[in-house]
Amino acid sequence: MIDSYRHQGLRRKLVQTIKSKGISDDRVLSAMEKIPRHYFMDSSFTEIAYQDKPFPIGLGQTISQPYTVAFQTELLKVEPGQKVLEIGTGSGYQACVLVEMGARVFSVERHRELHRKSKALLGQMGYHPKLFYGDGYEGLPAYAPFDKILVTAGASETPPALLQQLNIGGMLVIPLGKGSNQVMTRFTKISENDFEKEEFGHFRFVPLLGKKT
């Protein structure tokens, strides 16, 4: 696994791309511009790693725009030891910037393969969170509540169990609505049962999905 000065370099230069679209937030870009994003994809597309655009990873699913990776994570609000369930591993690099971030992350994706080819590549990268291979809209019960959790997949609706396992006070980032186009969308538990919802542009995602496969 290289990381050379010209990665190094268009890791800066795509960083910036994405600050001049409206990312304040030094700790999200500074995360962003650590982690390898060329690892995730394979190495004829190192180029195409750091343009500003989503990319197939198989099984019908993407690794992020890098600018919408950014936008989630500052509405996410992360600090560092907070406790972070990520719904959707996919190639895995959203959980690394979440680890950069001081998170204590916490991981599920329903393809098995790729929950396998995350988990090892995370291992030789020296990021280490906590990887489950299981239904997302069930969230992680056993080991509730979090303080953050972020959604990477498009809902039709927002889970009632990713709701139940925020603390009070916690923040859930999830993409909503039917179809590829989804408007993003922020819930902060104000009490047990009571939630400030808010609005924030259009994204399109991949669907979320229960079923395991």
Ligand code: SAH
Given for the second form:
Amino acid sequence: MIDSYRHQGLRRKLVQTIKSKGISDDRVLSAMEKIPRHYFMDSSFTEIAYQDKPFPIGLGQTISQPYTVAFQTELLKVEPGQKVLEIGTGSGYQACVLVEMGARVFSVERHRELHRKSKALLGQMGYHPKLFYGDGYEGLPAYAPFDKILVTAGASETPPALLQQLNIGGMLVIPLGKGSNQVMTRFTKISENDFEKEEFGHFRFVPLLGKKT
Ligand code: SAH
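Show the other one: the form predicted in complex with the named molecule, since we just had the form predicted on its own.
In what comes next, the whole complex appears, and the chain from above leads the way.
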């Protein structure tokens, strides 16, 4: 794995692009400037890894568009030391962004092959979030509660387990909607049964699926 000056230069430009689209949290931007995004894609995509676009990672899944990663991460307001659960490890890129921001990261993936690949890659890169193979609909009860939960696939409804596994004051960021059109939604847990709900515009995600494969 080589992170050349050219890659680093392209990455700086990408971060500028994301910034110009409205992302202002410097901690998000500097995390993304550090992580070689081209490591997460097939070598045939290396040259275009730094465009602000989603890309295929196999098994019909995609690594999210960098702007979308930044947008979701900014909404999550991650502080160093917080326990963060991600649903949909995919390539593992988003998990690395959260680790770079100082979070204690747990991430669940329902595709065994993607789980295996991301675990190997992140280990090689020196990132060590806790990665699990399983159905994110159920959250991760054995490790709950979490300060923050981030869903990186489009859900037709909010999985109740995720709301339940939040700390009071905790937040769930989840793209909600059927098909390929979702509304970015943030729930803040006010008390055991009360949540504040905010909506932040439209995005396109691959679907959150219930069953393991
Ligand atoms: N966060 C990823 C992008 C994820 S794409 C990245 O940074 O690359 C969405 C991922 O969610 C896919 O890998 C898909 O397999 C996974 N997924 C879909 N339904 C799931 C579920 N119920 N539980 C866990 N993962 C799921």
